[in-house]
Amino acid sequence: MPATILIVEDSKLVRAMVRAALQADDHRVMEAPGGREALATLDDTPVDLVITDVNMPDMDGLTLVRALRARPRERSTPILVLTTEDGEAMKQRGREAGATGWLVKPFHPDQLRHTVRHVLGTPA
C-alpha cells in the first residue's frame, strides 16, 4: 500500500534520487530542503514516513528528529537518516534522538526501497 514519505535533504540531486525510487513503489513523495521547511510541511499534512540527511544548513537531520520526537502527532512517525554519516558515535547519537532506522549514502535505490518497505510494515 503506498505511503506518504517527507524527504528532507538540502541535495536537490538526492532529493530526486530518492524520490526516484520511492515512486517506484507507488508512494506520494514530499520534499524539504531542510528541518524548518519539514516542520512546516508537516504542520499541515501528516506523513507515513520521515527520510531525512543530518547535515543540512539550517537545522542537522538530528536536531529534526529530536523536534519531531516532541510533537504529538510524529511521536511514533518512523524516521530513517540517510547521510553519508556511517560512525558507529554518529549512528548511536541518532537512536537517543529517536531515529528509526540509518542509511548511509550513496545508496543503492533497491536497498532504500526494501528499508522503507520494512520500517512501514509492507510486503516486498
Contents of the next structure:
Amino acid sequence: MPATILIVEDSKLVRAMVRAALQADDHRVMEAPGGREALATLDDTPVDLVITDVNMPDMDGLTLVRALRARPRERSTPILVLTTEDGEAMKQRGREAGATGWLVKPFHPDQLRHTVRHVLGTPA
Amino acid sequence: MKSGEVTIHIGGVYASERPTIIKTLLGSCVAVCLHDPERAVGGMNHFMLPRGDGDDAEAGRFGVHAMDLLIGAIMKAGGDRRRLVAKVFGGAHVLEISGSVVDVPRRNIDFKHVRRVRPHALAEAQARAAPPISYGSITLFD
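Got the form predicted on its own; could you also share the form predicted together with its partner chain?
Zooming out: every chain and molecule, the one shown earlier first.
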C-alpha cells in the first residue's frame, strides 16, 4: 500500500536515488535537505515514514530523530537512518535517539524497498 | 579542418582522418581505440561481449566483429593496420550479480584482441575497472 515518505538528506543525488527506489513501490515521496526543513515540512504534512541521513550541515540526523520523538504526531512514526556511519557506537546512539532502523550506505534499492515494506507492515 | 564530436553506443564503430572527439559510456563493455600516428587516422568501437551467435545485424556488439569493423573503417580512412596503436578502456565490474557464472568484464578483458594490445594499455583497462560494489548492512532495532 502506497505510503507518504519523507527523505531527509543533504545530498541531492542520494535523495534522487532514494526517491527512485521508493517510487518504484508507488510511494509518495517528499524531500528535505536538512533537519530544520524536515521539521517545517512535517508541521504541514504528516508522513508514514521518515528516512534520514546522519551527517548534515544544520541539524544532524540523530538530533532530528530526538526532535521527532518529542513531537506527539511523530512519536511512533517509523524512522530509518540511512548513513555511511557503520560503527556500533553510532548505531547505539541511533537506537537510543529512537530510530527504528539503521541502514548503511551504499544501499541496494531492493533492500531499501524490502526494509521500508517491513517497517510499514506491508507485504513483501 | 573543423573538428567534430561523435558519440557511439554499444555496437558502434567510428573512424576518421579528421580531428574528432569520440565519446562513449562504458561499464562492463569494452571500447578499443586504434590510432595510426603517421597518417593521423583513428577510431573507436564499443562492444558488449567477445563473441555472439553470428547474427550479422548485431555484429558490432561483439568483439570479434567490432575489431574487424574498426580496423576496416580505419583503413578506409587511410590508416595502415601495421602501424596501429591501441588503447583499451572498460571491462569494469559495475554490478554484483549473485550466482552469476557469466563474468562479462572478465570475458571482455580476456578477449584475445584485447590481450594482444600492449601490456600498458591492458593495465590501463584493468586499472579503470571499478571494484565490485558491496552494500551496507541493515539493522532494525527492537
